[in-house]
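What follows is one chain in structure tokens, specifically the form predicted on its own.
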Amino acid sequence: MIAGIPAHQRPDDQRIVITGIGLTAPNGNSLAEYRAALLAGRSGVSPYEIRYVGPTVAGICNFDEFRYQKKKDVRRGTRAGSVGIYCANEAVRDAGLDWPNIDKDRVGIYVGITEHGNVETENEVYELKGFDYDVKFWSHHHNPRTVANNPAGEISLNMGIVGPHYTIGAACAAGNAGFIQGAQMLRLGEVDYAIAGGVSESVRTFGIFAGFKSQGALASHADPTKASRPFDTARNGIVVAEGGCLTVLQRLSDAKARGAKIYGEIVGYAMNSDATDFVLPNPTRQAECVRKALKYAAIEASDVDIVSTHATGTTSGDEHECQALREVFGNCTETRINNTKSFIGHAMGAAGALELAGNLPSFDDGICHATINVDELDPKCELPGLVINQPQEGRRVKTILNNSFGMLGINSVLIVQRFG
């Protein structure tokens, strides 16, 4: 067991690094176009429109979808499987790996989800009637589309890898759990490259949008670019973004066997549950969560540079991890704190990757990029080191706590470190 144990005293098959980072956003399709935005306060989210619900406004992802597919691999798959190929791929560039001679076998895919299938079943029916729901017009590729590892399985069949794959379903804390699982498939030695991350197709099904509308958690706004605002008063509700963030993971000896780049190390992690409510969060669970990562990582709270949250706008759940923030970080003066979806909107089983992702580079220039949008702050959301509008440099970045919370009480965190 390595938990409670510093990373530096860790035997090095045991620490588990990023090598490779392949992306897409609202506001970019590679970590560096990502960074950029960040740091000038460029938003990606852009008005839409998607049939029953109406004009809204969401952040659409455009990236080149032919890159690593042909038209009839794009036609017969699915948005979330598009989304995976290009960020898997772009990951495994970007590791450097020498590819055609990497063991298949010995690679593992692990990527989160919020939600998967239901884009194609809505779009099935939608198209079914116009044809008197005969059931002869039903896509034969409905099944492989829908089953729930499809994202991970479509990776697997564009390149090739014939080791483990699968999904890992955990509403909006699923990109840190697809990270947890792949750091702890390395660990147990059945892979030598976890690709782990999160991907999401959101946007494609108006049930989201109508689900939230109904709950009047889908926000609005006359600019589109500042609908996404939370701890902001006039917050009222949340952007819908669709997106992927997949990296290489690899066992420390590993990667420093083939002289990799190393993007940070995972040094710490937990999941828990609230078991309290269907959608409303529980504070006192999640500060708990936050401190088992800090303990299994074997720092203080004081020791973290930067806490990326996970608050998506809405009146509750923002002044919720908020609460629980200042439990835990309350006297940390040195610590900064920061929000990404200001930017993009939630994209859900993503959010947490991209938003890790966007934090990364923090370990090499020192800057924390803004929580943009945020025009009178909500007094229920102060914080002390709280990065508004303007992005913050001039420090050295350790440490990065990531927040990513989902529906049914699903709550994860996690901590990288630069390495060396």
Contents of the next structure:
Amino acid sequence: MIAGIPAHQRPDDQRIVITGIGLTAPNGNSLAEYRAALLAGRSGVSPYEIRYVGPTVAGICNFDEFRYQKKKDVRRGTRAGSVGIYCANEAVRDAGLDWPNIDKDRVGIYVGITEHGNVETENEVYELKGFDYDVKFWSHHHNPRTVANNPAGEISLNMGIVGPHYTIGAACAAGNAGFIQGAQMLRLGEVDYAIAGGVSESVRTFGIFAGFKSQGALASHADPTKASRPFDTARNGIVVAEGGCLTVLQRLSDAKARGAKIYGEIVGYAMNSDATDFVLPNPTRQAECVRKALKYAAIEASDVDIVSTHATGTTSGDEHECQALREVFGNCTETRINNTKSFIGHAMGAAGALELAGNLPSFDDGICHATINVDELDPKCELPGLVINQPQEGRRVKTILNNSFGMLGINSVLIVQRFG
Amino acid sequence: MTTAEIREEIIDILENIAPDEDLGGLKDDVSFREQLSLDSMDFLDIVMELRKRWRVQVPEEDYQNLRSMTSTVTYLEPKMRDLKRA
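Could you give the coordinates for the form predicted in complex with its partner chain, as opposed to the form predicted on its own above?
Entire complex below, previous chain first.
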């Protein structure tokens, strides 16, 4: 057990570090592009239209699908698969791994997802309508596209990875859950490399837009770039986004042995459950989750330099998270707090992973990116250290705490520290 | 539909199923598998496209007839002869 032991006192083969990052976000297709957009205040949200729902807004990615896939593979697979394949290949390339000579049996794939299969099922039913619902026109591609392991499985097929692969269904806590699963498997010695994080194709299912709309939780704004506005008085819901972020995780001992670049070390994490409501969050459990992660990392709340919030732009969700954060960080005058969804919308299963990744460069540049679109801060969301509209620089960043929460009351918190 | 038109239909279907392949030099008497990277799911795609486009049914016991372009066209001729292209 290493929980509760300060990171530097743990054995190197129990310390997990990030050595490669591959991502696609609505405002960038690499960490460098994405970080530049976050520092420049550039939104990735745009006008969007989807079957039955009509005109709305969304965060859409424009990565090159054919960089790592043939046309046939894109046609046969899913959007989540393509997002995953792009991110995984980029992460491996970024990590500088000698990929052809790596034992692919020692690589594991752990991909967080919010949902999977809705896109294909909706498309098939829509098409079947044209055949008067005669199921002999139902596609033989339906099952391999909709099995829950599909995005991870497509990565395995594309990269020839023969170690374990699966997805982790954890609603919008899934990105963090992917990291946690990867770290655990490395600690157990099950694999030597973990490709871990989260992906989302949710912008292609009308159901998620219609569902949020029926719930009164779908954002709208005359200017799409202003639609995602957590903490602002005029916030009116969620902007659905697609995206992905997968990292290469390794044991510190292995990373040191190959002289790897280290983005940061996963020093603590926690997951817990509200057990109170299908959709409404529970700030008490969220605060508990944050405290559990701090305890795991053997640090105090005041040691956290940046809190990357989960806030999605819903009235009650933002309020509840701020309440939880106030409980834990209320007296931490040095802790800064930001939000990435204000730039890219809610990337669902990818959200936690993308939101962490966008903050990691602060270990090097000392800048905390802002939360944008706060024209009038909701008093119920006031927090000391909230970085509003303009990035803040000039402080050394050692510790980032990343919140990711989801429906059915699933909470996840990940703590990453600068290494060295 | 003439024999040539049936062949064109098959080429059109193959272009969708195997978009990375150059079908210009396809040899009609040589099996598809020897010339193209096609697997069982692709052959099911051919069957499904024929069903969707032309309501032509290819029962499983007849799949062997889809081996090459020549055998496919020969097999489909009686089924598609009376169909008219739009």
